[in-house]
Amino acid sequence: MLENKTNPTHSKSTGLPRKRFYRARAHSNPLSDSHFPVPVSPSHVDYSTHYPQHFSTSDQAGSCKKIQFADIGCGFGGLLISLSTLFPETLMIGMELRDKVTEYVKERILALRVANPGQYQNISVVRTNSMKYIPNFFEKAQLSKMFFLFPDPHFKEKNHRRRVISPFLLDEYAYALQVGGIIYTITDVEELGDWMKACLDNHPMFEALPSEELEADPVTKLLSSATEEGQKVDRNGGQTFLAVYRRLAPSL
């Protein structure tokens, strides 16, 4: 009891933290410059910040073990939450410019570690910038998975410079992906989802994952499902836009 009388924000029942203490503007201007802290480069990266039960404070950037999965613009989490125990041993991350709601990710993911002992080790979440800071955080071809789960659409012309997904982008995904490494995106704008699957269709280092890997692929399922964004189109049966595809090797 008395736990919980200090920790208002956080649920007396579940133990997690409350939604509605850390609610936040749905969409930021990833165009801003906002003050957070941003490594000079992937070996700056802390990870015994994040990964305390597989990093001590020795033991940073030289570990043979890297963040392969990376959600950006993660929201609350909910994604992360459901490949952590698909992919216990697979180091994650989650990327998000909204400061409120990496606050809440990051108490959300500190009550499930305590309250299941030995789970949830393997994802973190910082409060960053992905469409400026993804060199500043990853390696060349360190990364397996990079998720863009209903990004913000900017519908006006103007603002397409603003989308998570460009042509200018992809050159930088592509760096941060290893070969044969999945991008997945999924929105219920269907102009967006025709604009994210065109410039992963022009782009030269990327393929449509063919229909019958995609059926097999577990995470597939996870895309629509794992988001609060996800639940409310199923819950008002809206329809969803796929596109995931497949990091090619470099042509000779």
Ligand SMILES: C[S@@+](CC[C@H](N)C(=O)[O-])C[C@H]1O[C@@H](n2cnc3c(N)ncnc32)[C@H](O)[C@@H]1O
The other form holds:
Amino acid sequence: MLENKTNPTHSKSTGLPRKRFYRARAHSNPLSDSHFPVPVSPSHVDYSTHYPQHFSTSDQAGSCKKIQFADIGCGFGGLLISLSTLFPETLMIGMELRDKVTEYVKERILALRVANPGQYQNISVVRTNSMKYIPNFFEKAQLSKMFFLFPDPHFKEKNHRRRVISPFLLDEYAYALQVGGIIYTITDVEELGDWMKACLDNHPMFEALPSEELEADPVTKLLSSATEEGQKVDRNGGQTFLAVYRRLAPSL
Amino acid sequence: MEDTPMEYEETNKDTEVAPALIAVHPTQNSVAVAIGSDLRVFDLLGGWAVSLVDDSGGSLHKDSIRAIRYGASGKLFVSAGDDKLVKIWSTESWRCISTVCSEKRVTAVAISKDGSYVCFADKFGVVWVVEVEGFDGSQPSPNKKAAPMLSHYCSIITSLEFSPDGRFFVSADRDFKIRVTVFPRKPLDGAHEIQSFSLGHTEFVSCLAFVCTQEYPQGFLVSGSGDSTVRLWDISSGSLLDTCDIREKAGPLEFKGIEEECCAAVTDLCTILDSTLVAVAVQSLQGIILLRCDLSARTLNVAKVVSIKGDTFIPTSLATSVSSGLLWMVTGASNLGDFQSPLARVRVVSDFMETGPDPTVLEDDETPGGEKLLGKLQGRVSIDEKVFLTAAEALKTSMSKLLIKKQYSTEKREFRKRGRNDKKLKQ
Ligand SMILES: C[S@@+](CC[C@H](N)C(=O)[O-])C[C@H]1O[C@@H](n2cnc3c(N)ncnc32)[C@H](O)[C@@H]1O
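Could you please show the structure of the form predicted in complex with this ligand, as a counterpart to the form predicted on its own just displayed?
Everything in the complex follows now, all chains and molecules, and the chain you saw is the first one.
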């Protein structure tokens, strides 16, 4: 898989996979049942295949590190790649529903690892439906950051329950996030931006991050610039709507 | 079609076959059986068949009942199912005191320990809650609107249960998942705080029950699944404490037709109160398996297999009361084809001693309520043997259609994709 020179889907000059060979349907229906393996529980997630350098089999003691950042609907993986060098000690995973897109991100990471020895060992991707299987991947309070960048808008009212931010799904995100953990959302669709903000405002376990903190956070500027979707919006001079919230302890 | 998740597409006749259900009043004042749309109640104190009074504006159930349940105090009874109606009954007058309309078919119900809330799950995985307030049993209360409380994203919820102390609310689904949620003070505002997920089953989870003793009043959860196991859980952490493989331990001889395909799915669980025994109903097992749960060692083991001689009696639902020490079982199915009336057959097991003789399956004349009860709950006193086999087959098919994930071949999946509107429109 790493012999890029003979791989026609990879660029000869950079060794990176070329996107046009990994085109996929623009939208997937998260409600339909696809067939991909799902870990029975978080302890069944095979870290050694995702992060071989951190979990080499020869190292008996092994690392007890756990994934801390999750990029939900990661698309072509731009955010993971930027975060990888910004937080080199943190394990992160992208979750993506479309199989071709997931394959592309996988190849992209492998190629980056080859081109930059020792780097990009902390990022990986998995094909899954995040709306159904978050609890299969992460234990309670395991994550410190979750990203939802430019999610599919699902405009029609009857399709609102397909939205990846919803009152019910926020319960699961609150479960996976540690107290103080941060959920980052951004969109160029105003209506969706309002929706995400309203869902988060109405949820008892989230509060908006104060603007000083948002400005000081090195991740903030990546939200609009690091991903493929963000760059597209930027090229077209589109407006973006940000909602960044912190996970609170529930008040009983 | 775009909006229909694949799992709900089939409105095939086979899935319309509903298993017979049984519930017993906590102090065995009455016994209820649901078969198809028919709800049958026998009053054991008075020794008569109950006639239900429904003047809440609606009628009785119009389609298969999928869940029935008594509240912990015995004052309330709830029935719900495919007609999207949740009916709350007073067990004193057997009047329907409230009918709640659901948007979707209802798959499971539960009543909070203090009797003030009724929760029900719909076919899209949403759990709704209604308040049962100012209930005095005689006055029908105005029909209420339910509030959404939590959701298993688009998965069929198979079972709902409150923990013995009422602190937690447990929901199980066909995607192998058990969710434990803190039951909030104001459930109408939603139940947002997830305590744990109990993950480990590798097929649909079909049933839940709690085992608790004086030393362990908070109780431990047991769950049964299509993966032929019963598992023991600590719900506060979600940790799996023990797994009991039913097929392995009970011995293959007990199962009818096991070699055809996996049909040792666990279909129902029931704790024998004041003991650490759990009765287990298994698809294709003519009888029940008794498991012993050792709460200090955190283990779950087969104690005995109680087989039922005579009819092909494969129980579809189990129930006990707090006081009697009897286990009530029913087997049956609605819709057995055009010429047959639905089957419901009731049997009772007694004597669950920790030591001493094996439990015994009571003969019809030893059954509390006797022929009068059987006549009411079964609809007839004697049943032709052939009907049992037909019912068992129909139920097996219907259950696997409803709960087991279809494994489409690659070609078939491509074909299905090609027929999809969203793809057609966009490319
Ligand atoms: C508009 S794209 C944005 C991609 C990326 N975050 C970016 O900013 O470039 C949304 C992505 O979410 C993915 N997606 C949608 N629903 C999903 C789900 N339930 N689980 C995982 N991924 C999902 C889609 O396949 C798509 O790649």
